[in-house]
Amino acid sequence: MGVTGSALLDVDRIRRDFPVLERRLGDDRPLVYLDNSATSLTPSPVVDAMATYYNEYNANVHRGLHQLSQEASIAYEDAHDAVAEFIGADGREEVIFTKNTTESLNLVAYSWGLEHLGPGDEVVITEMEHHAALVTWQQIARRTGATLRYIGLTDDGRLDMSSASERIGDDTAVVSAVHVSNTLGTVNPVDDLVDMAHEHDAIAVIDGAQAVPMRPVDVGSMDADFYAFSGHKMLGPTGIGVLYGKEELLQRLEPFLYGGSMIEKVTFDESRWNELPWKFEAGTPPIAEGIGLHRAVDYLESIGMDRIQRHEEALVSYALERFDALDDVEVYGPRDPATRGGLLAFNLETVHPHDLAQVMNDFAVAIRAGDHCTQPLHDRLDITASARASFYVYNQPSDIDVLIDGIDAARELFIA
């Protein structure tokens, strides 16, 4: 490995912000956390920021004239501003807090899709989509009579752009694509997909759940119409997601949920909606979670997203190097670390991923095993499941060495 993760980031210092990494599991082994694509760990500064809210100014937002409510409202609004700046949005009006990526994508599908789609329209997605997008658009297409079409993959797990050119046409109303595949690790050319969608007057919806945590994202330069991601995959708390949307589109959309806070005026006969982004945040919002997400953004920016991306690429490069020495392990997705995210899905020959994950647990290594909410993609790969190791800012090459030790142990247990 040419450049180690520790040469790019001060991993030892970063790890001190994550007390859970001090845990020893099983046979007194130190925890090796490699399940970051599912949920990242939460650093102490994020937990502290949320605790400060609960301990010092716990109140609802936009509903009280007392000081605690005013302080909470300002902190919650500041969180929108911080996220907007982090992803290159024009302002808080374009940043809606949801509970996760799934809800963000559903908001677009229900608010935009049910209103604009009908028979003859086509929704184009990729074969590597997470169920959050695939199932959602599948059901919306059935309700509206629209047709769902899929962009195929190349044999090495990349998006087939010739297939994209064939699928995206004058009947296309929506192009929805994952930025970074949570199974293949593929970094898709979303800028090109957005351009192709706009050439045919379609909207572009991007699932950025695996991209925002590990690489710089600028939704303005990308020109995506909607972009969705989650807080819990980027060092933030669970229970909060983000939907970016262009202001002019959000102004025209009907709300997805109705109730308190999202209204400006209500009579017995009609209602008028609140200004953006509150129009789409009905009820008591995720206040503490928004404050925690703000602190997570600050934390990531203090490290530097460019450096995080290079760290991820270095870890993947080292992992691929170690995996290449294993004749009985198949790795899925592109081989070039510069074109994939910080994760590897793989299978050890004749060992089921669930069995492998159990052996890993004995080594205090946390990985994912299953279909990773991409069942159709696994069908496309002709496998029932896979194991997945995913890396983040607190991981180091030695974690990958322990992962390899676990694979060797599983081989000895199940094959020898």
Second form
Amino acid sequence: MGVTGSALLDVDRIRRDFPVLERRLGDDRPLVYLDNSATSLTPSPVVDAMATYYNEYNANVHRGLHQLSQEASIAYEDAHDAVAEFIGADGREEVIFTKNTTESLNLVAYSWGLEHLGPGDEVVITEMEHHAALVTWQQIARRTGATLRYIGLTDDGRLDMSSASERIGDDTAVVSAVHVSNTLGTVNPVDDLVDMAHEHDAIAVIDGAQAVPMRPVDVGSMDADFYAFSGHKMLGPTGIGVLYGKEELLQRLEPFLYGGSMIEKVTFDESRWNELPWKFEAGTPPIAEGIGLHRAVDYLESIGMDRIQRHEEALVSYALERFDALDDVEVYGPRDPATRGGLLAFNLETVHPHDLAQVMNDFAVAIRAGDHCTQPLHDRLDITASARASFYVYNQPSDIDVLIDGIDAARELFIA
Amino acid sequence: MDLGSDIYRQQILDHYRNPRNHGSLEEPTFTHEGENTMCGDLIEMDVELDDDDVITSVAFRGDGCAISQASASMLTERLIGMSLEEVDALDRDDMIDMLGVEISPMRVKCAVLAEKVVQDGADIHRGKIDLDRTNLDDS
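Same protein, the form predicted together with the partner chain this time rather than the form predicted alone?
Then the entire complex follows, led off by the chain already shown.
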């Protein structure tokens, strides 16, 4: 058993940027953080960039003539440019800062969905959607009279593309799909789904919350109409998410939130909207968070997204190898590390995942246990909950060894 | 090894591995079930009463974490001989005292599920409430 060294990042060096990894918990054990799909840790350069904003040029953006406001405005606008370049968008006009992936998806569903959907229209999503997309489209479909249809799964947790061909048709108005499943880890063929949507004049909306942190993403070559992700899962701060939208679509789209900043001219009778992307950023935006996200993007680029993807694959590959040696552990999702993201949901036979997570906590291992905001998928898998370990740039093979020790201890405790 | 959280004391593990009063009653006076949807804990309880509304026997079955199942097992031992008024008076602290360990806020629902199931079942039996199934995540 082993991990091919060349695929792994220089974890020792990276870990020095994450002070929280120095914490020792419980019985003086070093923290093993394996809950990255929920939120990633934040490196010092990101925290420092946000502190610099607060300590040196703390001001509101867009409207001040004073120097601090100008500095803050430039930094906040530059952050849009950096994110645009990072994901292959054409420019800041296509990058809207929101609160998180959920708000990004709600923006599309409310602004585009309420205007374009009606009885007879179909919204096609997948059985592995996160509640962020599933609940949102469910409710917008109910309000507009549109029909919600689901693309089914294969037994090994991939999208059933023949089901996709059946579901996506002339009545389809929207195809909304998760890029990387937060439960199965599956990397979906989003390029194909986008093409299928466009063949039927539907728009394609992709939830990239688990994809952007882990692998290179190019929304341009993917040709997605909308693409949503969160800052806090990619080394950035909480409180900021991104919605990419094609400029021509965003130009025609009605705003989601109204108020200050998003207007160009207001009279007592009517208002005209500001230019993109500000038309969709009402009120004081997440300024420090935007600046922090910019720094997180720089940090990821300095490592290289290709290398991060290989690192994730190496860790998943090693984890699968260790899990395979355990007869009483079921791992969900595809087996091939090349077709899955850096996360593993699993169950230990006869031990409830909450009990498992509690025992893991004694080993200072942070894992997630529950339904991971994919209740219908858990129903589909015929389980109520699962445990999930998810890996990122600072994780190392020894973290997986500690995870396995925790599983062994839980087995001994509950099944003795 | 010494487990820091100390939540899985021997008593809890014993009730989890060998639940008392596990199964079902032939002629229960009432049966009720409840769940924590988010956690996936499920408890179904059969209760038999005498003419004075005192519990003469109890049986439960279910599925879920060690805390939910062990607390149900421990509660059934205590319920026998109790009047429904005494059942009404049970509360969260009684359950936590009975378990004898610190329960984190995240796990309280697991600890009180069995208590809520028997209380709701008793209320339905006496016509006090109309409820199909107890769900702690609805409240």
